[in-house]
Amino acid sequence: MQNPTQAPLLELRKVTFSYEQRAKPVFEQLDFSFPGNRMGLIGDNGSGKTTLLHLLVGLLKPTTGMVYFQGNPIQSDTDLVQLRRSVGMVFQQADDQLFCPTVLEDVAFGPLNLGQTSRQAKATALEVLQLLRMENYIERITHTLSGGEKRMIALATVLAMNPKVLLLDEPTNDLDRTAKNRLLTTLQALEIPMIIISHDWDLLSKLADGYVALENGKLTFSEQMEIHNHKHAHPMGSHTHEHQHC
């Protein structure tokens, strides 16, 4: 449990935000506090979940209100650079963050921008790809990869920057069962805080400590998730497993 004297890791205070083309704000006077656990963020499509993560990582700027990181307001360009170095986000669409010709270049790009030499950045990239069991992809042309492969490489680009916080937007999209299990095992082994947007209750049941439900621009927090056993048919046969129910 977080020490009450410690500032939240990430925080929104009285944040209002709207897209120019929308008359109604997505959020009005929103308060959000992330203490640094593993939090699931759930809600219907269009409820503002991705917008919330984009605000936290500085990709969107509040109309009013303030974003805080480790108790410090994000006000200057220097603050913003530090925020983005510390908070890594894996986008819902992997193509939004993959832009180099090869996998190795994509994963090494972040470390290079953090000041590592070319040799150091390549070593970091290879280490992360080995962690994800993707080392055989180093010379692959990124845009030729499958959707699931791109998602794993997108995660690698973020982990290569050694973030203090990880934001995941629908991380199991496009993943088959084997890749999903590999991703879950990797995320469970990471000792960093996470906010996970997902409709995948099996993933959240194994990864999240609690969850925030977003509806109509409002947040409801719960540290408890109700888990029940549920049987249904799978292509590979029927078996008992755990789902979460909210």
Contents of the next structure:
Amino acid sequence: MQNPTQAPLLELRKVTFSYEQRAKPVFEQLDFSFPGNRMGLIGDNGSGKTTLLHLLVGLLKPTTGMVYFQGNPIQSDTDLVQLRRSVGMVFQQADDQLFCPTVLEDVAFGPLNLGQTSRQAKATALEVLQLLRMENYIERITHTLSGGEKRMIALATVLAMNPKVLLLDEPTNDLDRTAKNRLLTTLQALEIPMIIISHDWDLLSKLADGYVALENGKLTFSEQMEIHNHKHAHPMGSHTHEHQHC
Amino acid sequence: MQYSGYTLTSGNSQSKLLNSPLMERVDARLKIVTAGLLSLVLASSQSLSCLLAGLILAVVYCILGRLNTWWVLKRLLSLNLFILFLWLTLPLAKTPSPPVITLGWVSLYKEGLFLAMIITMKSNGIMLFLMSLIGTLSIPELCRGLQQLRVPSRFVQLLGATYRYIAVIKEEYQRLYQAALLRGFVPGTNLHTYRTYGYLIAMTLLRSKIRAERVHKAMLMRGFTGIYPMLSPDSPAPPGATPLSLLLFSSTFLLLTLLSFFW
Ligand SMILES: Nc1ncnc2c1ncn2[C@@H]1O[C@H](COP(=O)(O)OP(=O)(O)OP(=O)(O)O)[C@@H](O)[C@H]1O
Ligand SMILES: [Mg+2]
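Could you output the structure for the form predicted in complex with its partner chain, given that the previous block was the form predicted alone?
Once more the chain from above appears, this time first in line as the rest of the complex follows.
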């Protein structure tokens, strides 16, 4: 969309998808292209946001239609492996994203798969954890982490693979304000294109530079955030604040 | 919530077993192979002297491994409860030789008694060896060792995933159960109770399956192609410990093998 001569980073062409054969398709003949900015993806519960992300990385297979990565169609298994190594995804259920016993092993899992040696993978893991200021968690057992901690570690596991694109599925769910701000600063500092699913307007207004709204299986793009009504609680009382988008 | 029951040793096996150079800080592969060989010898031997020596040595191994006595006894108790059934049934089997004792209408036969005793000695010996050798490994160490021994990756993954998720599954079941309790469920001996338990178990299984699918997706996204990569340990076994343990392990194996063949 931004640059017509350059192929979009990720693209869906005429994708139809339904979870079950007879069920009403979630998407019909959907076209989507991600130029490589920081795109917010919004939509109601059950509108298909998660499904869209999973289609983009081949975790779900379109019934008809094609997925493109940097202009190349994803056809073979090697294409898929390549695509997934380049795309980092933080899942909606971060809990299931941490499958190794300890944090260190989990963060090192990706780098090891990319062919790093044990020593390199450990160094990478430590580096990423330091970036997120989570290095104190390195020895922790993953399933005893709190929800917010799991999400930060999940982000670390993804960043450790040095992804070309980040797909974040509601990344600030169950984060407190401090953790959310830390995540926001971290993400703002990263020079990686990303798609962010979120219901958190505050996060989106600070992070995203374009929006896609998903409704009834159709996408609406907008370069700027639309004016919208919203309510939010002000935990610090009646301090003044600005909204960039109004 | 308690997470006991997902490591073989209670609590943190690494910290509990410090200062035990013969059993701890021994290469996992060596322990696994030793445990396998010793179990094999005990399982196949019919010689009383071999079984007795095995039992004594297994106890010695447990002492060397600084295993928690209560923990060991608890495990042995559950094993022997099972074996009790053999003692209650095997001696009753009729054999050509006359019965050893006849109590009223019950007769006990020598072959059955002997068999029950042999089985008891074997299984206790093997159990103690396994506890002292395998039980002193953490699960990640065990997985790594198995993988290095070229055990099929599928099996190692299964072990690793069980270790990681068994507590989660248990927690999920308990959450469902508590939700039922909070909505006024009182277990009794009626159809409603059985049906509710059925739902709870089915729901736990279903959720585990869905969770497994999500985990698999997450693994794929991190470049997983079927081989589970593992970090090598920071501190390999210190020099000196391994030759000594090797000596201990191999002499145990030799002694038991000799006994089983010649006495
Ligand atoms: N495994 C599945 N099997 C069948 N239907 C599914 C499955 N997963 C999702 N759906 C259905 O597909 C539709 C889109 O689901 P999806 O999870 O993509 O929504 P979402 O926009 O991510 O919602 P949320 O904001 O709640 O995360 C929903 O109607 C949902 O019921
Ligand atoms: Mg979703």
